[in-house]
Structures are given as C-alpha cells and as structure tokens.
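The form predicted alone is given below as one chain in structure tokens.
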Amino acid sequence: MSDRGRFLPLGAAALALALVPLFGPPSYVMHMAVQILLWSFIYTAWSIMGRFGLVSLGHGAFLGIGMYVPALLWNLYGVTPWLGIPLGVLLAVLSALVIGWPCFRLKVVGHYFALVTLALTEVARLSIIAARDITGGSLGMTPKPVPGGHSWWALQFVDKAYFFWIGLGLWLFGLWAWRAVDRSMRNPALEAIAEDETAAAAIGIGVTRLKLEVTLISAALTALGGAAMGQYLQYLNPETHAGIGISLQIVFAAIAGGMYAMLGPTVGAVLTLVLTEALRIAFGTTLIGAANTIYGVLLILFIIFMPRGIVGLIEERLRARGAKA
C-alpha cells in the first residue's frame, strides 16, 4: 500500500477528531481525550528510540525537566511558556546529551545503559525534592492562575477543548516524527546497530552519532510532551511526573501497545489509562501506587509472550491470514 494510502485514513481521523469538541462532550470524557493525545505522544517519543534496543529508563527525568522549567520560569519570573516551553526542551536535550554521549562513546549497552538512565531518572526526582523552596519538593508546585483562567500568554484555558486541539496536534507530530526516523536512511543503520554494534561500526556506520541523534530527538520530543501536560494538569509531582514510577509508565505502554508499530504508543496510552481509571473506580485509595507494580507484572509477560506488543500481534495475524489467502 502506498503512503497516500496509509494515511488517508489516519488523516481522516485526525479531521474527525478535531470536530469532537465542537459537539459538547461531557468534560470527563475531554479530559480523559486530553491525556490520551499527550501521553501517546511521549510514548511514541520514548519509541524512537526505544524500537533500536536504546532502552531508557530515564524519560521520567526528560519529563520532569519539561514540566518544571516552564513552571519555574513562569512562577518566579514571569516568562510566558512560549519561551519557557523551547527552554525545558534544551534542557532536556542538554541532559540527554551529558548522559547519551559518555554511554555511547564507551559502549555502555544492554542494561547497563538501562542502569545509567535510571540514576538519571532519580538524580531529577531527588534534585527537584531538594529544592523544595522553590519547587514545592514532594508536595509538588502549581503554576500561578491567570485571572479568568484564560490566557494564550499563560498557555492556560478553562476550555479544555483547547488543550485537546493542542494534544491533537502533537500526537500528529509525533506519529510524523516516527515516521519520518522510520523513513530516513538512519533507519537500516540503527537496525543493524541495534542487531550488532561491532560489525555496523565495522561496516563504516557512525554508531554513536546515530545512537546519539535519535536519543536526543527522543528526548527532545518527551520534554516537549511532558511541557504540554504540565500546563494541562497545572499540577507538577516528582513522584508521579518525574521518578521511576513514570519511567517505568512509559517503557510499559511503548511495549505493550507496539514499539515498532506507529500507532502502537497510542494503544499503549488507552491501555494504562483505562487501566489507571478501573484502578482508581474500584478501589479507590486503598491501593495507591498499585499500578505500578501492575505495569511492572504486565511489562514482564509482554515481554515474554508479546514482544512486538498489541498492535505487532494484530499486524503478525493479518499478515499470517493474507499469506493463507
């Protein structure tokens, strides 16, 4: 099937979408579309770089520094996030980079790469606890409200139809950035790095120059999508923006939905927030912090009997079926 023909459909639905605050929904339901645009963003920016074996367990700090630099700058200074939001992301980038090329200039691979990106992970959690004077520590921060509640300067809207035309927008984004690095020429190199490090730098392939390109895209993208969110919940955590609990979120929803599946992300974010929501209805504040523990049993039997995730099942049955046919 062509491209055209790939993404008509997707292109339809996008328009369809994008019509769905027009007819009033019910405020929960916007509020749970809301999250689902956004996190399949960050999942699907986790998945770049994730589907060459590059496994982090550190985008918990790239999206803790995307919420809270704009935050910051906007509590304490004034600066609108349109120029906070650009500064979060550098940050992010910057970060990436400090622990990206050290790892990858010594070949630092596998799980113990997986290793250094969590203590990446802990140092933001710690960092932004220690300086609880200005970030709230682990009782967490809210941005100061505009008057009336709505602002294009603030990035701040009592209509949430506003931040769902904003997450749809970025899930676009990040389903064309995939696409885009799926595309490339970096992609086949990346592959063969990914299946053999010694003989794709043997071959002439700059593997730390690719593995550091789509980290930081990677990152990038997560900072941006973590910004996005900070101003839509207008409440930032360590705990649960910025620690190994999120970090962990990502990597289960990236696998579980499909790493190497574009939309594969976005299946990942319905699944944990409705696995978050049932959580949440049925048992209410007596197993707080269960999901996490659930992520983690889930990742593991994913891993084990579903490694391309939902949607590479789906995509493994069609192909077995046309094949038969």
Given for the second form:
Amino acid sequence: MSDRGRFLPLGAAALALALVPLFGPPSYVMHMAVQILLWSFIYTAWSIMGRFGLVSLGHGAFLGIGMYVPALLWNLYGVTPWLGIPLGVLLAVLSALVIGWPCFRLKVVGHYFALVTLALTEVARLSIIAARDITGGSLGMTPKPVPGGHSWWALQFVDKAYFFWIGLGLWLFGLWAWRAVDRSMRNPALEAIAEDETAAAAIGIGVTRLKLEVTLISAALTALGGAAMGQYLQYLNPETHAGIGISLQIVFAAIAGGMYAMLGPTVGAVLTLVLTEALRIAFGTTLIGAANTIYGVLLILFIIFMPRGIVGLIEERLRARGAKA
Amino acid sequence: MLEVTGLSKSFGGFLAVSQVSFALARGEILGLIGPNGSGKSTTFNLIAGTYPPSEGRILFEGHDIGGLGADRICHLGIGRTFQIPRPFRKLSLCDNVAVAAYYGRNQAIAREEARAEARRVLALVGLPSDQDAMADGLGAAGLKKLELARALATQPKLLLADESLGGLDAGEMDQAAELLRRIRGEMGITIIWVEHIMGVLMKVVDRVIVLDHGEKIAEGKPAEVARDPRVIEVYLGSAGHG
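What's the form predicted in complex with its partner chain like, now that we've got the form predicted alone?
Next comes the full complex, and the chain you just saw is listed first.
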C-alpha cells in the first residue's frame, strides 16, 4: 500500500476525532480521551527506540523532568510554560545524552542498558523528593492556578477540549516521528545494529551515533508528553511521574499493545487505561489490592503469550490469512 | 596502498598476532594463510578496526588507521567479510546490502540510489534482489555471497575477504574464486584473502603470506611459498594429517 493510501484513513479518523469535543461529551469521557491521547504519545515515544532492542527503564526520568521543569519555573519565577517546556525537553535530552553516550560507547546493551537507565529514573525521583522545599517532595506539587483557570500564557484550561486537541496534536506528531524514522535508512540501520553491532559497524554504520540519535528523539518526545500531562493534571508527584513505577508502566503498555507496530503503543494505552478504570470501578474500595493484582497478572500473561503485543498478533494473523489466500 | 608494521595484538596474556609486517600494492591479490588459530582473522580485525592493535602501525593510503573505529575505516575504503557470515536476518537481502551502500561509502547517496546499488551488487554476486528475499533461505554459499555483496556495496578500495570458501563444495569454490578475480579485474579492488584451503587460493593470488602462532613465517609467490620447508612443516604438514 502506498503511504498516501495508508495515511488517508488515519487523517480522516484524526479529523473526525478532532470534532468529538464539539458535541460536548461527558467530562469523564473527555478525561479518559485526553489521558489515552497523552499516554499514547508517551508510549509511542518510548517504542521509537524500544523496538530496536533499546529497552529503557529511564523514561520515568525524562517524563518527570519534562513535567517538573516548566511547573517549577512557573511557580518560582512566573516563567511561561511556552519557555519552560522547551527547557524541560532540553534538560531531558541532556540527561539522555549523559546516560546514553557512555553506554553506547562502552557497548552496554540489553539488560545492562535497562539497569543503567533504571538508575537514572531513580536518581530523578529521589532528586525531586530531596528538593522538597520547591517540589513539595513526595506530597507532590500543583502549578499555581491562574484566576479563572483559563490562560494560553499559563497553558491552563478549564475546558478539557483544549487538552484533547493538544493531546491529539501530540499523538499525531508522535506517529509522524515514528514514520520519519521508518522512512529514512535509520530503520534498517537500527535493525542491523540491534542484531549485530560488529557487523553493522563493519559496513560503515556509526553505531554509537545512530543509537544516540534515536534515544535523544525518544527522550525529547517523552519529556514533551510529560509536560503536557503535567499541565493537564495540574498535579505532579515524583512517585507516579518519575520513578520505577511509571517507567515499568510505559514498558508494559508498549509491549502489551505491540511496540513493533506504529499503532501498537496507542492500543497499549487504550488497553491499560480502560483495564485500570474497569477494575477500579468493578472493585471500588472493596478488596483493596485486587484490582492491581489482576492488572499485574494480565500484563504478565500478555508479555508471555503475546511478545509482539496485540497489534503484532493481529498483523501475524492477517499475514497468515493473506499467505493462505 | 597498505603498509602494516610491527603489528601485535594480545588478549590478556595470549599473543594472537606478534610483530607482523607486510605491504600491499594497489591491484594486488594477497593470500593470507595459516593453520587454525594462527592469527589470520585477528590480523583482519585489526586492519578493519574491530579492535585496536596493542602495538604497531597500519598505514592505509597514507592515513594511520590503527585504532580508528570500524565505521570510519569502512568510510576510508576498506571493506571486509566475516569468516562466519553475519547476515541481518530481520532485513531483506536487498536491505542488508542497501544499508551498506547508504552508510558505508565516503560520500552520501540517496535512499533510492542505495536500493538500486544493492540490487546491482546482489545481481553481481548472484543473489536474488527482490524485496521479499530474506537471508533465512540462503545456504552456506549464499550467506558468503551476501557477506561479499555487503562489503562491495560500501565501494571499498581494499577488500578483506575472510575464509570466503569455508563450507563450500568444489564447484562453489571455483565460482567464488572466479568472482574474487573479477572483483579485482573489473572493479580494480585490491584484495587480501584469508583462506584455509590452499589449493584454490594458490591459483588466484599474486603473493602469499603464511602465519603461524601469530607470526609471519613466510612470504612470496605461491609456488615459492609452497616449497618452503617451514610452511610445509606447520601448514601443509598439519593439513596433511587433518
């Protein structure tokens, strides 16, 4: 199928989606929709590198940095998020560089790379907690609200429709970035690196440079997603937005949806959010912990029996049917 | 074109290559032979930049390339194949070679041009170039050809061909030897050829270097080297028993 043929339905779907807020759906539906869009963007950002065997558990750090930098600058100095967000993204990219460059130079790969990045996540979480005078520590923080609650300058909106459109734009931007990697020679080059770094270097591929490039792209997008999430939630917490927990959440959701397919992470976001909500509503305040346990068991089953995720499985089935026909 | 002086490499306490020196002229085919573990592949890996030498100098067209990264050395014009083929199994044959054409050359080329080059080189070595052909369908001979195609796609001035004939039958060997001769003749690529099997190699190369235990023990025309008593002892002797 041509690129245009593939993107036409997606463009139409995006346009239809953009019209949804105009029909005034219930606030709860809008809340779920915004979360799905923003998490889809973040999971897509992770998978842009994760699909090449670069499994990072450090994305909690990038998310947290992207979230806290604009909020802190706003609260402490009144700096608009329009400036704070790029600075947060920049800081996330720098920390990705500090972790990525030595890892890739020294050929730290696979599980070891995951562990190093895990340390980064914890450093970010603990730093936020340690700076409790300005960040509120484990209690979290709230960006100072503007009077009336609606301001483009502060990027704060009462009407969820604004965040829906921002989320939609970011999500499409994430898919575009994915395609941009695929349309260049980077995709086969990164596949080659994932399979055999020595052989890749022997045919002239700058292994360190290419891995670093895709890592920085992924970190930047994740930080951007974190910033949008912070502006939307108006509440930042190091435990839920910067630690191991969020890093694992990203990895699980991306794997469950299918990190090798462009829409896999999006499916992962829908699945995990709907599942979380369904379990929360089903169990309410009875049987505390049951919801989390079921959630965890389901994810483990997914990863064991569908390593390529839901979208990967569907693709496989379609291909098998196509081969038979 | 290539000048290697006092090249040594040790892994921990083990001296894999010791004080090896040789020179190579443009357009030559040089054979590098020796029994298993004699340091042939290590010498290749040092020239190709897979790891840095412990001692010694490698001059390629006047550049000191000792210790440069493998990707840089590839850009300078040295292509190599691996003794055990290392195909990228998740990529099509065409993409295997196209990434080499795209990233391996000294000057940038467009994506479509890289794909076209890949198809051209695949046809040259005799492999299918359609988009669906994968490495999984290839046997030993096919994988060796893929190694060669990837190396050629980077437009090398010097080709390091590592044991390119291991695991092939007699007919395939002659074909492969003929291909190397054509690569030198038609494309003007200088070749160093590492090989276990002396027979075919001796018919093609201009000059031979014999390694044993990491040291150079003989150098010269194939016919002279084959008469050298030390070579007969360490190489042909052992091969005769094996």
